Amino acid sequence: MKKIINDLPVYLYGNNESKTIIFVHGFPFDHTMWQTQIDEFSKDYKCVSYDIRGLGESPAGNGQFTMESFVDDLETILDELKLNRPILCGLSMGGYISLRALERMQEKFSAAILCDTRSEADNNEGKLKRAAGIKRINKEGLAPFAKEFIANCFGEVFKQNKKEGLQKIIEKSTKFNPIGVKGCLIAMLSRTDTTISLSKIKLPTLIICGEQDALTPPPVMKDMFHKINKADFVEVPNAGHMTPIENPQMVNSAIRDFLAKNKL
């Protein structure tokens, strides 16, 4: 079922009596970027997806976004449809929102899952690196940004496997408003850097990384896991930063075991 939320598609799968999962995309995807784990997930869980403002079916308004404003609307979604601590999963930009969230509103959780992601903020170089993203789209348009952006998201095995995958998905995204894309790049080089709240999160986490993730490489994210209290890390093999598309059983099975870990 899709409603619309303060402007926002957000869309429900499985039963409303279950708990919530919800799950929060990278840039520049949407929400069918979890399809696979909402296909397996709905099948005993409420799933709710959304696709963050300026991304997908979102409008982009004037693209001058924070990520302070990508987790008002998270909490605008999650209290219009009165949800019950949910699970809150997300991956790349969709992590540093989860991660915003955790410090801001921690009790709304019951547990986190975090894919792909880091909670530094960006040093100078890669604010500029953001910044050369946005000279570059208003130069030459958002395709070629988005065609060298997403295949660098890819580990090898993938991109050598799946090139047929990977060619829809870099289209798809390059048919979003360059103005979102845009004001997203602007939210992550403005984000402040989460990482004195990690010890303060008292809720069960997942961390999940792939094992050829470019991104935010295992390093960053075992760094990252050692400093969150009842966490459980997870390599994913033959995988690069978007673990969830380029290995789907192996991320479903690491949620899968963590959820009935934890008696979620």
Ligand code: MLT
Second form
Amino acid sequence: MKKIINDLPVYLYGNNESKTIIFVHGFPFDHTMWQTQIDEFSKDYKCVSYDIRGLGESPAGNGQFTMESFVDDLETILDELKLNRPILCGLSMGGYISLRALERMQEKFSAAILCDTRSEADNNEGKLKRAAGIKRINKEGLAPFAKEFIANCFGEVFKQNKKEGLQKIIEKSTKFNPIGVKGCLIAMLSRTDTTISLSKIKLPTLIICGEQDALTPPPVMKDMFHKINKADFVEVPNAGHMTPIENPQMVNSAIRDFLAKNKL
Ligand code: MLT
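I've shown you the form predicted alone. Could you give me the structure of the form predicted together with ligand MLT?
The next block holds the full complex; its first chain is the one shown before.
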């Protein structure tokens, strides 16, 4: 079922009475990046996903986004759907949103799954890279930026074996509104550092990282894992930054084990 909440398309799957998992996608993707997880977990859970403002089918508006406004959107969805302490699952930019949401309102969740993300804010080099991305989109349009950015997100195994799948993902993202994509880049480069709050996370937390993740590599995520009290860490073989798409079997079984272990 699709609902519009605060102008955003929100998708609901599975049994309405069950415990909820809310999936927050990465950049520059949309809710469909979680399709394999939703197919699997909607058998036993209520699954909710949505398109982050500026991406997918959500409106770009004036493109003036911040990480804080993304967390406001998430909170509005939780409140409107009256979700009772869902499990929060975010990848990369979805992880930045999740980490800030945990810092701001962890009592609203029962557990967290953080995939291929980091708690540190962008350093100067990272900020300049985002700025160069915005400049490139202004000059050349969205397609060349999206093509290069997305290719870097995937590991070699996927790039070699799933050329058509990768092409489809790239084609989809190149149709997004450039204003929304640039707005997300600004929101990411201006986000706060949430590292100091990792030790305050009291929820069971699963950290998932692709072994070939070039953007948020295993050592970065292991560092996060060590700072969170009740965390588990799973390194996913044959995967880069997009673990749920690249190795869905392993990601799904890691999530399944984590949910069972914590009786969620
Ligand atoms: C993502 O997958 O959301 C992005 O790679 C995050 C980023 O660029 O920092």
